[in-house]
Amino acid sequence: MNKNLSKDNKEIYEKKIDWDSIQSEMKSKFGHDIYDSWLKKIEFIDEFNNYILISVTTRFIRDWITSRYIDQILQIVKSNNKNISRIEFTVNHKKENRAANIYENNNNKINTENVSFIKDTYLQYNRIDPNKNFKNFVVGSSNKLAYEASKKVSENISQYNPLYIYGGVGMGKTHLLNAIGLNYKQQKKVMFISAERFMYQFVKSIKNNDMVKFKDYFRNTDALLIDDIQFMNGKEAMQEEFFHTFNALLDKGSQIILSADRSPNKLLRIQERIKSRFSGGLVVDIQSPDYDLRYEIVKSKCYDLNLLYSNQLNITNELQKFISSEVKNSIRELVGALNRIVSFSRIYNKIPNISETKIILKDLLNLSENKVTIDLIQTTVCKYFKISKNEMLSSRRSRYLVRPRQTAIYLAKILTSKSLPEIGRTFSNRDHTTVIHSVKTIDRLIKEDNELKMNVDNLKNKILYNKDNEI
């Protein structure tokens, strides 16, 4: 240590923490796998009079741990330092030259170029995804007037204020706000972040007695924007504090955007008085998308993912339609199921076909297995083969009853959740080894034969849907 420091500074630079001790108790806390991969990369740097300095090796690692565990880190390094208050990091700090960085030349100040302060945990919410802009915003009739305000608003071409959008989940309210949020933060300070967000650091400043930070940090943005609004329902003390911080930012002339799942008179346990600042601007509503605005978007996200997989991912424009016709719920199911798509080819290395579709989206497209009996694939197996019930159960082994004998039994397997004795007891009291055998027959045919594929395929639509197939 430089004796050149003053004897106060001196006290201040002495480690007066366990820091072994600190990380046993984060290794008990978190568990080995956290510990080893996150939290074994901190160094302890110093202590100071009401602070710790940590250092890591990159700045993900520090917004990291900085977003998941750092408010449970702090609290066990209070139990172990009442007196400490905050953490602060540095990025790839040497501890030879901890002296130089921590130390200013003459005024014994901290250097702030490479630390991150806690007291700015809120910008680790406030991460705008540049991917959800306005131009791969799909636009329909069900969400075109939120999108063109919007996009007035992000232009400042509208007095809109505030800008309330809402409608169901999945339908796109998110991206829109974020598209906003990433033209506004070109030139302006922004800040996005999720109601329940809000709430959190609200409870948090209350806990610390550090209302004042709040306060500023909140007020001094030139654009607010607040996902799911609908989360302040019953949180009076919350609701004050968002009430004051509504009008001063009005007063101020920043911009500020709501979504919510419902329109504002609809809000429950949300003060009369901010459901009528709400509805004092401009309220717009994302209704269900149609069947063109879903097929335009399955359209382009199937083009993104050719471009991404280097076109060898063609999903059939048939098999496109049908999905955009399925799937009615939302924007993100719709996703979703085309993710299931992706990840069925990559596993199979094809694009599975309709009947396959059926089943990979079963749950999505409202299908219960529940639905599925034994009885109804015995029956339908047998109209299908030309056999009566009798002669499949029996224990003849005719190949013209072997085949289908086998297919039931195969379908049974896997389009119901009985167990292998059980499956076996419903043809008459074979053993569960009759089953195996029947499966992995049924399994290896339909990879050598076209024709017993496409007599399964069908057989499963019957089933499933009461349809024939369609491929």
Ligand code: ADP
The other form holds:
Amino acid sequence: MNKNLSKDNKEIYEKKIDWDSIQSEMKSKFGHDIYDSWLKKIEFIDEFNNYILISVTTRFIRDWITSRYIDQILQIVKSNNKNISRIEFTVNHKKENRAANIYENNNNKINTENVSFIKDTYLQYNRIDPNKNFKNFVVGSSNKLAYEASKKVSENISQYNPLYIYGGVGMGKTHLLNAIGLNYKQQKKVMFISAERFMYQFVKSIKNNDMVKFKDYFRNTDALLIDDIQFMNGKEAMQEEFFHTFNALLDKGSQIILSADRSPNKLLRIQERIKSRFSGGLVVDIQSPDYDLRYEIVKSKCYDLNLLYSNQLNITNELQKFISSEVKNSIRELVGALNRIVSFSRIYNKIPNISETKIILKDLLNLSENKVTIDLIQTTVCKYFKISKNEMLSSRRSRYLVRPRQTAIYLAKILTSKSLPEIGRTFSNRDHTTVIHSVKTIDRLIKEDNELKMNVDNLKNKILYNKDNEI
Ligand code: ADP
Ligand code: MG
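Now show me the form predicted together with the named molecule; what you just gave was the form predicted on its own.
Then the entire complex follows, led off by the chain already shown.
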């Protein structure tokens, strides 16, 4: 951007921020690891009155930087030019080459020939992503119908027109539309656009007196896929145009596929005749994923990740299960959770353990802490080691009872605020020196014996977080 500047605007040029020096300040502030992983490839695009525009290669990197480093980066920028009060991002997918972006990209070249897309000044608009296809869409009971309908539509063997897919945020609607678009574009002209973008483009065409072009764009396509149709509300003139486009496409036998966050009849401020058109084909919904589907998705993404990182990213099965059981809201959050694990392991060179994971994923987990009582600890430990409570509390000293007993005493010490004598009393009136001995023994063994450490960690989680304490 700074190139080709004539002398006349040298003054403007001189006012611009020196991005190289910002980068070296970032390097010293954040350290090499963070700088290399996240900040090095930020591209400076332009500076405006009170903000700067920078570019990164993926949305994931943008979100990561925004959630962690943006305040400090802004400070650095401000110290160079105090008029700057914010930083804006643009995402330039073309430059994307990071391994961490497995979900947003792969190495296939995108064949855009049959895909119409509309360019904007900064955002290149092309929503077909080769990495969201039918092959990597994991099917479970909550999304089976939507998957099958999409598959049929994409193979031209259905009479469903339009196909209307609805469901909550992050359930896989865009993924399915994308997969249909990918299949189609081998032989057909496809237009894949979000309703928001459709409206934006519509308004822009009116302003620029470009309606003919706009109509051509949309009416010449063999398949029109519109994502998030709930945003196409209000704006009578636009609905009018949309209705005509819709009818024209149906008349000429083009396939229409729509997604929304709700069923057609619940759409707000959309004309009745359009809603009834939406319901005229097949309406399917995607529901929240159950544990099985979440686990299958996590397994499949972890498998891909491990391949991508040449077997260096072995997310343990324990961790996979933990994520599947705790990140419940949506598949998007599940994928986001895995991305964070990847980032963590890239920065720290190790897979996080469960406690670290809880920190990394804090905002995604709604772990409600149990009220920890010694009784709960005893019950959980007994169940875990398959012994009875009587055995645990007895004075028998067989090895298979001693370790669980010591473990329970240890957990009582670290998870409750009870005093040593109090703990002793709840373990059949044992002396407080016995309690001390147990705590010390387990403390020492944790450092030496991996299996025991894993058991203690598992138990801690069950006691703290699993309401039902299922084992
Ligand atoms: P929506 O459009 O419903 O908000 P997306 O299609 O954007 O949700 O899905 C969110 C993320 O979850 C995407 O990364 C997508 O690839 C992934 N995803 C959703 N459903 C599945 C699935 N069944 N199998 C694999 N990945 C999925
Ligand atoms: Mg979507």
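By rigid core we mean the largest C-alpha set that fits within 1.5 Å across both forms. Here the structure is a predicted model, which means the values were calculated and not measured. Positions refer to the first chain, counted from 1.
Original post:
Using the core for the fit, does the CA position of Thr174 change by 2 Å or more between the two forms?
Top reply: After core superposition, the displacement of the Thr174 C-alpha between the two forms stays below 2 Å, so no.
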